[in-house]
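Shown here is one chain on its own, the form predicted alone, set out as structure tokens.
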Amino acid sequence: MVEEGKNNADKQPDINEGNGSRSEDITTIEIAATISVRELADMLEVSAIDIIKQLMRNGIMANINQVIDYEVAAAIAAEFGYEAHPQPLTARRHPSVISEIKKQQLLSEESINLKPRPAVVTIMGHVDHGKTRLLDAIRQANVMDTETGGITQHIGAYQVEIDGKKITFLDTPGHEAFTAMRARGAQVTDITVLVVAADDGVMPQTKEAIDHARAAGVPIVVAINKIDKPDANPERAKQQLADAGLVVEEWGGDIVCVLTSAKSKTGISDLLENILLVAELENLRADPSQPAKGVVIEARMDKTKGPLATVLVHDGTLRLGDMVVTGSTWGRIKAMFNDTGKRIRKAKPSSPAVILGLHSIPQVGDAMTAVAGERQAKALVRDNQEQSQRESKVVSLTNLFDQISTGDVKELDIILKVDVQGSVEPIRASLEKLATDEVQVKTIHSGSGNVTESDVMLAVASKGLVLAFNTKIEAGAQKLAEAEGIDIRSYKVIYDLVGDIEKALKGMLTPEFVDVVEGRAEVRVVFQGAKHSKIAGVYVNEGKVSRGASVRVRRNDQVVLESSVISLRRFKDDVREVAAGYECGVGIKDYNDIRVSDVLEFFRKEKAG
């Protein structure tokens, strides 16, 4: 940020020259009635530190998240050569990336009945850094006296209250669940709390969580946890966070950082107060008088009650008796419960509620909408199904140029996995140089190690693709990519990797044939066949096996052979195919080294994209 301020020296006075002087070229800007220091710095294209220094010269002490009024902001803008005017009430600033819940707010701001709503918060971080314990500490510290026995039922979300203001916490296992919801179209989080253990510091999953939160475009609050441990080193953790791109406020950055101990309950109140401060800056609002809109965050079948869905209302008010649509199902709400298991008659914006009355179990991430009646419900279900089919097309290198040409893709999001960390920057730099006027190339996550399911899920959520350089693809990740249609490309030469992306952007990439896995089977016994051949007695775990299909033999997760199925038998009969759940004998062309516990992967070649 300091460099950014220096780069703009030609359009602003030197801040060390007292009050400065106006530039010859006056630029006109519009400023809202209130604006944070950070927002003003972004608007003036200067460092936030420069803004803070100028405020100090005017007798105002403020941090980067402090909100100042129009008169003060206009005076500061004048010092940097800008002429300020009040922003019209109809003008709205749209961040380049905003959450779906925030988009809903912006779309509904023509309403005259907007009211502040609680922030929706997700806690993420590395495993064992104290996410669950921190959530428990927050929950226990805010359980009302009347709620004897604490929380009576787990519904995936709960609300706490501090100084008369509420905060809604999503109780998710981590960034995988967070991103899985985004992948299904539900970006419900307003703020992410990143938990970092003071003794461990920034770990691989911490970096993943940072990238997942950035991809979602939500503000991050850091909780450095476990500060009471003997080997705790919060300063080292802050340095590692800075290295990962998160510079805390006390180091001149814009990231709110709180020291906590979930074990001793230290810093919990401070954390909640800072969440409220960030929420205030986000200016979260909704119209409680409108029909309810929200999202499904949990769903299950209850043996006695039938389909149950936990929904988070983000606009309007959900009421008992409302007709609602969630994805491809609908129904009238017969009963509704809050996060303590108490029956309720309505749920306001940012409130979680369990609803009973849907005809079937919805999918987590499905949008929920209250409608006037059954006819509207059925029509909306049809619209949802059609929209789901339209949006199901993911980006691949083969179809990239076509999607750019039709305007469907303006940014190519890449998840990059490499063998060693030193390879990341050269590849990232080479890829981002390929950006054109039509499309930006952005590496939203990078790291060393195998391609994991988390990488694939992030690609699903961001409609991106995965590039693997000199590294392996985990079996679970491969399966998920096949199911979701995600393009994973493996390379051993940087020139080939960059070259393929460049060709794809220009529509010159030769169509690639990819392997589509049709089934998998485990070898449980090996028989002697005719003419010294070996027959694998297998159990088909998933999909199917067909005579003539291509087959890949995996041993200890390593591919030892690719060939084809030359014989397929059930008992003594030759058969054309065998489905999952059955045993059969498989003969593999030109291969006699088959062993018990080998995994056979049956596949076909298909044109990519």
Ligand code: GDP
Given for the second form:
Amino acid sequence: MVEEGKNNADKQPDINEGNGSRSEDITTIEIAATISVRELADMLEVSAIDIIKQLMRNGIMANINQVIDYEVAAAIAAEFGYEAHPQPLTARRHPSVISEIKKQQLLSEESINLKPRPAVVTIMGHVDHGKTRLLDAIRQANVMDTETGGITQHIGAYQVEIDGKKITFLDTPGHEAFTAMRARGAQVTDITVLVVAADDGVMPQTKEAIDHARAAGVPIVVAINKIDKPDANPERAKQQLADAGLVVEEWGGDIVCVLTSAKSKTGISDLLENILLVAELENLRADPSQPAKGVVIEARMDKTKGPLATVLVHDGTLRLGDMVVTGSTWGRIKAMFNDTGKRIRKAKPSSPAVILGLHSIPQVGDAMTAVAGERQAKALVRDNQEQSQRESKVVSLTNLFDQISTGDVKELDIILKVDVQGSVEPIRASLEKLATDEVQVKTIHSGSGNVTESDVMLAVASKGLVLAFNTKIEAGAQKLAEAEGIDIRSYKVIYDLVGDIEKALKGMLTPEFVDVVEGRAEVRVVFQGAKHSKIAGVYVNEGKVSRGASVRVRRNDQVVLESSVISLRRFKDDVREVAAGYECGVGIKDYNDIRVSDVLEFFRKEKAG
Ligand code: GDP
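Would you mind generating the form predicted together with the ligand now that we have the form predicted alone?
Then the entire complex follows, led off by the chain already shown.
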């Protein structure tokens, strides 16, 4: 029974069975007076998660860097089939540079009063796989505060307590919200729960969610949900997850996977315990003695109370009466509520709190900082405003080389959308080969289908660019890309796509020109001009018209012509420009078919990037 005990937590030898007779079969090891969890795991050749689980079974909560003493380590080693002996004092411990660094970190952490803080969790997954219902099930089973009769409020996040430890859930599920926050510069999530319906398996948005979590470097816990369904097939889901790069623990990988049914509420506490476990590994810390720092996760105007914002405190403690700045607004906290609607006087790290007292409504994703007083608040608001005016640097192919040269870009992150899945691999492989000493080329997300808003958001959050191969760009995605300055490039030939990236990396790409619309006008009357030409009598609805500008003629929403403005008159005078709200006569080069009700769109070509 003992011979296979090594490396296998499930087949633990009965340590009470022998009385020394097993010494030949058992591996003996020497353990120093103190050892970190990570070192012990290395020594026993098991994963750190297994050690932490075993410690938990023995009532010890430890994270990967925690140092445990000989007695505890020896007991754990025995449970994995090892016989431990104290290391002689003269023997040097197996040197581990990493653990030394970590130990020093721990020491310095202690000196600045860092304490463990709850994990902040976002639930992601394909539509209809049960994200919302799972959030509800978790909440119903574990609401911390029942004083308010279980009346829970939607404030954007809630906390549950299990085994005396808290977990904060953001209750806007989905990777879109997650990445939108990141795009605003706020990464609040520590752990992602990826929900996969056992009957449906891995679907396109499951893969998208995996890529979004990975791009953010956030660990994933898998919940295979709907296991109550007759056609549930968790094993198939695990296989598909492995194909997508997530290998679950029982298959030798490092992904924690839990079976759940949000409907029958099974597996919920197992899920929560595993989240706690991953949180331990993440070693999440904050210093509650500091002034609060956090982020706005919801904001709205209340008719009677005024501007309300839900903030999630990352670090420090937020207190009633604190002066806080959130983006471009500020105020003193007049009242504060928790997720069950209860009035609170303080909110600790990783807690959500609804605050009252801001002068106006902040934006979701705005950073919140507690400051000493009004003067500091106003100064910080000014800084924030200046900073938001300084455009966040986005990567574009035409300025890529400059950004590499100045060291601003060390990794080119690409979001690749293609017509058929089969095109992904050859393009990805060719792109990744273009890496140079200065810059890595990484496809952070790929898939078949149109370019969506979520792709563009990911590009914003990761400062990447979007390549569309034989596929369309959805209207919303195009608009968002324009607003955020994201470069979307469309190609029909792989050679051109790869060639462009190669040229861009070498700074050899000739700039593309983009159209910047300057104004729009509506044709109200048509005059006869000189030599059979026609003059459009227009009313300028928006922007301006200038002589020499390029012009597009739209009729019934179709572009019928692109040309330029050769003459511009107000009354009898030639003018250079006419602004919105005025009428004028426009002559269009080489065109005499202008009609009443046509719309003229004036634009200028500008160098992109
Ligand atoms: P979301 O789009 O991922 O948020 O999915 P929802 O939570 O809205 O769930 C989609 C549908 O699946 C709803 O009809 C849920 O009632 C149902 N559902 C969710 N979880 C389970 C489950 O564990 N078992 C079963 N049978 N149905 C579930």
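Take the two forms, superpose them, and find the largest set of C-alpha atoms that agree within 1.5 Å; that set is the rigid core. Source: prediction; values computed, not measured. Residue numbers count along the first chain shown, from 1.
query: With both forms fit on the core, is the shift of the CA atom of residue 530 between the two forms 2 Å or larger?
result: The answer is yes; the displacement is at least 2 Å.
message: Quick check on residue 520: with the core superposed, does its CA move 2 angstroms or more between the two forms?
response: Yes, the C-alpha position differs by at least 2 Å between the two forms.
message: Once both forms sit on the same rigid core, is the C-alpha displacement of residue 491 at or above 2 Å between the two forms?
response: Shift of 2 Å or more: no.
message: Core-aligned, what does the C-alpha of residue 563 shift between the two forms, expressed in angstrom?
response: Comparing between the two forms after core fitting, residue 563 shifts 7.8 Å at its C-alpha.
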